Amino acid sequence: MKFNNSPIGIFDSGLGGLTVFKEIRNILPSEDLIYFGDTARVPYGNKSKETIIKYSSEILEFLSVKGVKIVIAACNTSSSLALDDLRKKAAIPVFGVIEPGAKKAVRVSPSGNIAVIGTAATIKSRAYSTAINKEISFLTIDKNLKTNNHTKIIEKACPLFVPLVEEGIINEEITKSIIKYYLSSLIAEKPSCLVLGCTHYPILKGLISAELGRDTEIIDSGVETAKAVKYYLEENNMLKKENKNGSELFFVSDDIDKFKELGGKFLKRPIENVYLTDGIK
């Protein structure tokens, strides 16, 4: 296929999608990657569906012009509210992060309570509940896995997590207190697993896990999305043919210095090749 050596496009409202970028890089070291962080308009989680579709569509167009072979909406808010629109507009495959996370949750906890945390927009959309229930129905019909029809899905909006991560306020006591505040009601439900329904949240994974305890497995949608993307590229003969390390380009809509500083903490290495673009207004 002629698109073999074209790059993979990844976007998010800001820095959070770098957790997905990191997993894609780990599992597909030879692929060229282009990342767009909409740092001028973060966060998306408190915006209307119409606005999120507009922003996501603009970024899709930007990445398409860059010649990417697939696009990953590494943003749960975009995945929950804009994915169908993006797929209708795009001439290339568009992946979200919700379906892979939902599938993993059902396989981890086919008969227990499943908790999901995310932005207000993601939780309000009930995208995870829909995806999880769809997967439960599929597995029940397929008879590969026995499921409990009474599985309870507990969703909780945690709107302060994104700004805390974006500002680099990670290990301070205020962050721990906010995590405790948000998760207290979930702990009472004794979930078997908890889905991190926002790509910013893996940065807080250690603190979240400590609050929930060992009996609750944490599911990172970014990890599951990376696996799904690799499988798709393999099945469709779209993997890059060269074995050398892939290139990386980063674009932001505002504040390169902050992106490089905090983004380096996300990836645990320096970020180079970061450009400010006026292609997104």
Contents of the next structure:
Protein chains: 2
Amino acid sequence: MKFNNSPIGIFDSGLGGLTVFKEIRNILPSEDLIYFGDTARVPYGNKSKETIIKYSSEILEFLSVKGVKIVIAACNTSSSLALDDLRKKAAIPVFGVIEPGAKKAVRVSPSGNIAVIGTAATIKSRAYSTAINKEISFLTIDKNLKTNNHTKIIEKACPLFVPLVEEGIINEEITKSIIKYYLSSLIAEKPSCLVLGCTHYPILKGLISAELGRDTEIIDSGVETAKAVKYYLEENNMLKKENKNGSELFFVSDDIDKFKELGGKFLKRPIENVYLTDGIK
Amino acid sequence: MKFNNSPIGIFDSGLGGLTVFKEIRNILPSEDLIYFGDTARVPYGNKSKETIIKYSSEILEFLSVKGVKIVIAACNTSSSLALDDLRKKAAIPVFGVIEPGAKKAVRVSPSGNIAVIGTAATIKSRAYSTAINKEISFLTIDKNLKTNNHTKIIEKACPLFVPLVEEGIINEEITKSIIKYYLSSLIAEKPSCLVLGCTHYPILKGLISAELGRDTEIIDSGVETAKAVKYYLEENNMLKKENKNGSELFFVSDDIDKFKELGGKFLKRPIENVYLTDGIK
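Coords for the form predicted in complex with another copy of the chain, given the form predicted alone:
First the chain shown before, then all remaining chains and molecules of the complex.
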């Protein structure tokens, strides 16, 4: 069996991608991880496709120079709008978070409606609808599998969720009010599952789930992406050989202290080895 | 009498500075105006001093090349953190929005408490407290003027206000809830005035005023800045000679359509002549 001991690169517009980082760390404890948070330009979700491609490409270049074996766009906005472009540019595999989340939604929701929430840019791109419909078409070919080709996909942008999470306003009454404000129209559609289509949203998962009720399963794209990455590395003999604790390096484009403070809350443990880089600014 | 027919440069992190632009246009209808909104990197209020100085300096350079006669940092965050630096670099006068707002607050509040709201970065900088205390000290020297040297200054960061305004979520119940969430602690201090220490906030002025009640005067730094700029141009023989309608040019670093749509709501009229520039990205 072959191995690849290079690190895995993970990036996001800011802190949100740490929810994916956490899942990768859980499922692949030996791997060396390099995270990049573009805190000087956060958020991406309210910006244009051209700008999101430009920023994402700069980060891909930054991580490539660090010698990573794969890159994970741990940002739904970037995955929605820049993934095709990144894959054309990259000499290494690039993973997004949309496809794994969409696949899981189709699996857990064989007949009911599927709800998707995300940033304005992600929802506008209709990337989840496209990926879900593609998966449904694929499953429909295989007659042995249940299909949900009568499923309605309801997408909803929740632009205040990222600032709420980036500001650390998590367990406040106001957060519940904002969640209610965005989700009331979705609840009326009685979705059997809801995809958290932004890597910041798992931080609000408990409150979102409480608002939706037990009949709606919450799908965390980060969890599904981590599983997909693990599977890919195994299949392609790209896992790290040594079975010891993987190292961790964090790069941000702005404000190390804020990243350490809030990021620690994301990972539920202290963050070390955070470095400021202005190479991509 | 001498004149100066060069345009006035005005910049902000995004749309917020349009509230200052509007006041400048009202009070100086003949002047040619060039506006720059850094929509690719908005917001500034949650970023570090170093990054805000870097971004502001790039915009100063951009506007200088356009031949403006003065530059207005129509962004409280930039005025709080970058103004000294910009003034050192610039060959032309640079105005901020803090000092005019602070002066007005001291004038209208000779004895009561002064409240200031702004972004996290503006409030953390304590720029308003510094400017207000400086003005109080100045007035105290002149025995003929009423002074408020027993005034308490209460500063409060309201980080969700900018995303609310940038997303156009203005007249919603949720907006009232968020305003109540931030302002309840200020109201308890019975301030005689409240400074809108962010150029986005005038869009929420009606709701903020309703929450505070009649006894608290709302001060719009943009209005005061426009008056200060007019006075300066008159005193220095720098007004435009021709008494005709001034021209308007808008530059953004991202998404012309969104700027036109939301910006039109800020100015309460259609916006023309918007150009995308990636020169400063």
